[in-house]
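In the block that follows, a single chain appears as structure tokens, in the form predicted on its own.
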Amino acid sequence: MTSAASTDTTLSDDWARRVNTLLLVVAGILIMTPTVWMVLSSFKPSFEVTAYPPKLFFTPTFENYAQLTKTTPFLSFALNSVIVTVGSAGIGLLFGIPAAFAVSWTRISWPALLALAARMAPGTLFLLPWYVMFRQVGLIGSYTALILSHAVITMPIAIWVLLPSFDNIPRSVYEAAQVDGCSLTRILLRIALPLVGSGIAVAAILCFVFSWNYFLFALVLSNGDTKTLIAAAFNFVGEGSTQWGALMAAATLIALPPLLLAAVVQRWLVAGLTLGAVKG
């Protein structure tokens, strides 16, 4: 009976793990055959873009991204977003880290709360009164306005990423620095931080994919001087006609430093994701 039973266990662990890997795969295959597509179609003709049924087989060119070099200033563009989003990063990553730690410390949740109903709110509630505010200082177009603008949105994420590796943090490492009389600056930046090192590293990846990929603030707050990648892809979408293969040239570029970047940290992203998922 016994034996016969382990052999049942055994045959429905192995039916699970292949129910599991099949529904991965799906997954997996529903998740890229968009990005594939789209990488695919930057190297077709503009016509062949919009073929149908679509052309699996097809000669590759350059065209597209050609184009973008020629009708564009394509790096200015991507130095604007590289400048935007390193700010708007660094200032979500410069007052959410402490800000997550002091509610992780106080266990007073309303402030994160107020943080997170802020991000949750649609962009267009914030649009109006930043125009108004950054037009009467005469920062519209200006690379500040977009930074500030930028770091509504990644604060929050700050905030609520570092907390879960904030509270995963044993209390009584904490009562032990206040023995030993550290101050609560010296207790974040000598203890806390080095302990939450991968959560930091999730956070400065999301921090920067949101603000890199942020289209509303970046088309109304920007000129012609200031206007980022994700705002000038919009220029190859025309009244008329769309320019489809510059457009997916486009946006394969832009997409490439979010993964790019996300591939180099993807030890501490994944240690980052974990932290404090289960917790004893």
The other form holds:
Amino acid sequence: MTSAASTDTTLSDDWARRVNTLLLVVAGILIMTPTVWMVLSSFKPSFEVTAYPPKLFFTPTFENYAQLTKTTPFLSFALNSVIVTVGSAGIGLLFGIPAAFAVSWTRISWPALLALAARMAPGTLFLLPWYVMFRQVGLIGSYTALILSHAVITMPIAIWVLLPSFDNIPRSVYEAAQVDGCSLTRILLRIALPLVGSGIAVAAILCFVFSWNYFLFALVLSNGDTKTLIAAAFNFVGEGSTQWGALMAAATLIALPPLLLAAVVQRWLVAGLTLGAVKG
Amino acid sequence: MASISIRNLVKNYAGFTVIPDLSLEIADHEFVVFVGPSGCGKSTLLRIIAGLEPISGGDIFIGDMRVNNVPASRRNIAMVFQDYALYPHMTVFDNMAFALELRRVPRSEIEARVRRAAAMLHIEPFLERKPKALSGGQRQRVAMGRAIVRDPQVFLFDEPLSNLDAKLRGQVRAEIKTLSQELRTTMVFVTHDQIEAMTMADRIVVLQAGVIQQVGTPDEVYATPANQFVAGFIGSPTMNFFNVERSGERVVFAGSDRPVPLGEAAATRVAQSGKAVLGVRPEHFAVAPDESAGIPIDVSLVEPLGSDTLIHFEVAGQPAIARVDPDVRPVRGNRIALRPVPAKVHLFDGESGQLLS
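Starting from the form predicted on its own above, please write out the structure of the form predicted together with the partner chain.
Every chain and every other molecule in the complex is listed next, the one we just looked at coming first.
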């Protein structure tokens, strides 16, 4: 009886594993197909990108990449992206770190929920007010406008990634610091921050990725000098025709930094995101 | 060094009154232990003294200073936490030096004070280690070292021994007591372990539901407990309680006609109260030479401890334990007679639980 039950369990476990593997493969294909198609297309001659049926075997060419630098100030756009992304991630962390610490310290969670709501709301909701406000103060097309608007994306990420990290520090450690003579600011700087280093790294990476990939604000609030890569790539989509090869090359280059970052810190990223989810 | 004065303290928490009205004076250099069951408010009271909990009413003085609104960081107290609360990212040295650095004590003095405290606690070899590389006992010592280097007005200990194993607990207990005698600083120690309270305290404060039940020296709370709660809390095994009543000229176990061999004075006190509770510590039973000289009992369990023997029995349906000489070794089912030592028994009011005087 026991043996039969044990065999049944092993069989069902085996099946569960197979189904899991199948689902993962399907999910992997669904996720990776557009990416693989994008990368392959970036190495195809322009006329072959939209060929039907798609050509799997072709002679790779770098002409799309060459076109990027020839026809657009691609490096300037890349620099713009770096400035906006680093700036907004920096502001997101600068305000997100003390905000997350304050929420964790006071256990008053509504400010964090409010920040989350701001993150969840569609960007178009902010776009018009941002546009009007920045125009009033003459900041349309400036880095400031882009960095501030992107901070709306990055700050909630910083808060929500760091909140479990701060919550994970035993309360008594904070209290010991209080008794030792620390003010709240000192507790944050001397005790809490060194203990949430990995959380800060994860938050910084996620802020970078989300800001880097954010299209809408850059499209409307930038100008020719401050356009970010992702908004600049949109220039390859014309009214009459689209330069698919160049667009794919641009998209590949744009996707590269976040993908590389994610690959390098993959294990760290998962650990950071699940920090505090279970009692260690 | 400072005294602590708590006057009419009230603490409400989330609509509940945790401490209704508490007053207590702790003298300079005194080692006071707050003891009581879980939820009695002892840790809350300690945290209030530390400045980690706001109060809802009353006053607290440390020395001459009213500290009601003084933050923990400026009360010049040191606290040892139950989980040690060491800074995980700092070495032992840095953990101990941190408070001094905040006070801008010169580096050479920090070095000297940390080394002196480390020597006192035998943790010198670990000064460059991080807390995760230490055992529980070593962490405990570092936590104490962190408190000692501060040279505070008051030391507060929040159940610091509860995470240690029994052997280490006894050792650290002795070390804390030695330390208190060397440092001569006011110390407040919270524990739910009455043995810790009895062995370490100059005075014990027994708490229940945020109310002080008794304040006294270990001998006082043991020998003359103010009420049935204190009597039951202090002592191990705990005091035996028997419901008794007056029957004619005698005192009998309630609901039976079995007489309790007590003197005339005790009988008078029971008569005054109507229903009373007799309290006899296990060690205050003596084996009587015959049944007429004591209470005949049937032995239900014998626990030989080497130093003495515990005998479990029932009287009039009420379970009890007697601690007798190790040579006395009855077996289960034996009938023997036990006699409470009259001078050592306690009588409590059956309704209020207060000691009948």
